[in-house]
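What follows is one chain in structure tokens, specifically the form predicted alone.
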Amino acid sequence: MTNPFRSLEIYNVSIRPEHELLRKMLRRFTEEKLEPIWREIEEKDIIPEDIYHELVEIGAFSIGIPEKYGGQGGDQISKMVVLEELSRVIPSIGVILDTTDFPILALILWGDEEQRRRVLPDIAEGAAGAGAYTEPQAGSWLAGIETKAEKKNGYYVINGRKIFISTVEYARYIVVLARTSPPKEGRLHEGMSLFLVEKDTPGLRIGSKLNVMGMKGDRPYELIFDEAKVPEENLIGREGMGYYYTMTLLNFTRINIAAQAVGMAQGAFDKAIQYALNRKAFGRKIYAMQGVSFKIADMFMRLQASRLLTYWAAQISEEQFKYPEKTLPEVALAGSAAKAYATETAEYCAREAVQIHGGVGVDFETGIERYLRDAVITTIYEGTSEIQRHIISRFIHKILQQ
């Protein structure tokens, strides 16, 4: 056993020429299309419609969707490349693509053929998705949800409230976690199911937009379900398996957040090193000062470690597609490690980039401080850093007992 995996072979990361071609294409797109509009997105808090359409055209929404359902195919590492490169300039685009992965993954893993053929081609053409599981009393404590779904006359009638739901402005499909049977003492995680809900469903009301500190362009909303009628054929997988399905989805999407964070860390690093090489103080460029150059070195080390950890976790997650009904400890471990480390790296790099810029680093117009606001959020959503550490320690113990 190798700390705590069975073999060193698990550390293999397969980067292919097509991954690099994808990265170069996206780098051109971000520099030509996204870099000039970051200020507009920050001020208006919306992704411009023309940019959204261009994201669809370059295939940002179709990566990971099999070709037979209108997608480009592509493995998990391809998805990381897309998320990293786009988030390097506009982190909120990474949020949209991450949440859209909820219906994509849910249908690929547990959906029936009719659901896949009806929904996946639509998503590939830009119909974004969202995941609604968080509730006011149930954030990190997923087993504490209270939203109910009662089966009546060919429908599931959903009542409840969700909060901090991203991508609501752009989404057409929302994967909703609700209770289909009452909670049992000591077994609160049982009796939940997943549903595919369209945003225009009668009884689903979009509530308040939450004024969070960052991620301008895709900030979260509250969702209210008041006798929302969802056709029973929109049940995803088996009734009662919703908690387990959601935990598996989070094992995937946490890696997405890690890739988003790597992109943000890279963006902050790029701006810090560019400034340090041009800014002069005391008669020399500040890059020549040890206090600054050591910051650059520390940012570089953490950034590269985060990228390797993220791509490694993405490689491991491919195994989950072979065992959709089984929780793979290795995937959970790698995903949580990548999410915690990469998001904390993004916060670190953003903070150091601000410090290197000095006074102009806290000026909105320079575009530096936004990375810090956004990075803090990545350490919280889809499981806080503390929750990731809990998951890591729990699964290490589980594996070592095998």
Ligand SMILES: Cc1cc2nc3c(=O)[nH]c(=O)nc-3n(C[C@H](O)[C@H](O)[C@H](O)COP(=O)(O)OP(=O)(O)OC[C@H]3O[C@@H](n4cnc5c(N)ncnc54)[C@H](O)[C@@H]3O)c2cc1C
Contents of the next structure:
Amino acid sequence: MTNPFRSLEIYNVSIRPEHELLRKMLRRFTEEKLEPIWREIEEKDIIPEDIYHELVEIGAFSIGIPEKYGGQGGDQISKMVVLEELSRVIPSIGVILDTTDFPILALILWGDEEQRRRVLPDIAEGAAGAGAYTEPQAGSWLAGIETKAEKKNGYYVINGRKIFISTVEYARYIVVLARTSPPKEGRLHEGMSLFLVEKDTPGLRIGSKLNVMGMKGDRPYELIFDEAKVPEENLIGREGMGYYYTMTLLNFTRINIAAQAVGMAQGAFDKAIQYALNRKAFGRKIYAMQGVSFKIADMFMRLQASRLLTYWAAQISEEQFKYPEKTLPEVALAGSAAKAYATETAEYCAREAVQIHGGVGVDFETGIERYLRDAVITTIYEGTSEIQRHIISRFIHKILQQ
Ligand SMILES: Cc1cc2nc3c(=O)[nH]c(=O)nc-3n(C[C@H](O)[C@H](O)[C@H](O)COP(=O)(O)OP(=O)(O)OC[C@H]3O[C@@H](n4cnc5c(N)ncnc54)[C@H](O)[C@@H]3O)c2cc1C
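Please move on to the form predicted in complex with the named molecule, as the form predicted alone is already shown.
So here's everything in the complex, that chain up top.
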């Protein structure tokens, strides 16, 4: 009955009153501060500085950072609540918070005490983070990266090129995956390490901006490492473990993207209902037409299933903190399932919301078509839907073999 799991107990999701309080506080914030500026963000493609400061003020960056490192603590479900609520209105804020999780999680899981004390309080105060893995020849196939880090006189000297790196404009700390030993035939994923690279590192240059279709407010850039000198003490965890660490990080951050997608699906759903209840055709509200109300029912089902899957994955991911050096198959499986399902749901809900709006749905001014442009991106970054299916099928097999 529970195949591939052994027990029903794995389906535990515990939402507490403080999660709902957090959601309500964020809902007030988004309605007051974010709703009025979505158009400005779409047009200028940047989060206004005052709004960024307000995000810091409400604690958006400090959630998930333990109190002893200047954060407010909070579990993974709290993080999902924040991502979902903010992304419901401005999905690109979800990108900034998601990529900031790369240095947060990497240091909590494998960093040393000095790194945590130096970096985490700074992030809690709004110094955002980024994750640089993708290269022109290696996206889904991360084992194919070529960026090199060579140890010389107390530094790692990094050379290579990364593309599509989000949050670069806001970030101070970039987690970078590079090769510390030459690739071995058939064992390409070995010999990589993870580094904490500060944006002002000599030899690191921000290259061209990629002009992508959505997620306005967070532009991805190319990063060029030309003899970039990174102090030896900025190696994260153990040398040679970079690929495994990256896979574990992605198992967490894919749940962030699922929460971002749930927020977007909710945003599109809310707008679709409101329109359907007001717009009249053939002398009655379009909500009364089954062709429209069935769309709403389908959106509702997929949206709720996505939220449950996402919160469930977030709850399971807490286990990973107890075993930082092990990839927990349940976490990978739940995270990939949540990511694929929720992002495809966001795309579905955005498309249906546009359709329900008819002609005005494709008009920029209505603020609906942007959800569709954004949703497509969520099905691609942090592993495409195809890659999630690959992970899901692989880990089902792995769990069955345990
Ligand atoms: C807006 C945006 C922001 C991004 N931000 C970041 C970031 O901050 N940091 C970062 O490192 N990267 C980032 N990325 C990169 C992103 O993670 C990659 O684009 C993504 O992982 C896909 O890699 P690719 O583009 O190289 O496509 P490819 O890997 O070339 O894939 C092309 C197609 O082949 C399919 N495919 C590939 N392998 C398989 C397989 N084994 N089975 C089935 N199908 C397969 C893919 O699903 C896809 O449809 C970002 C991308 C975008 C668009």
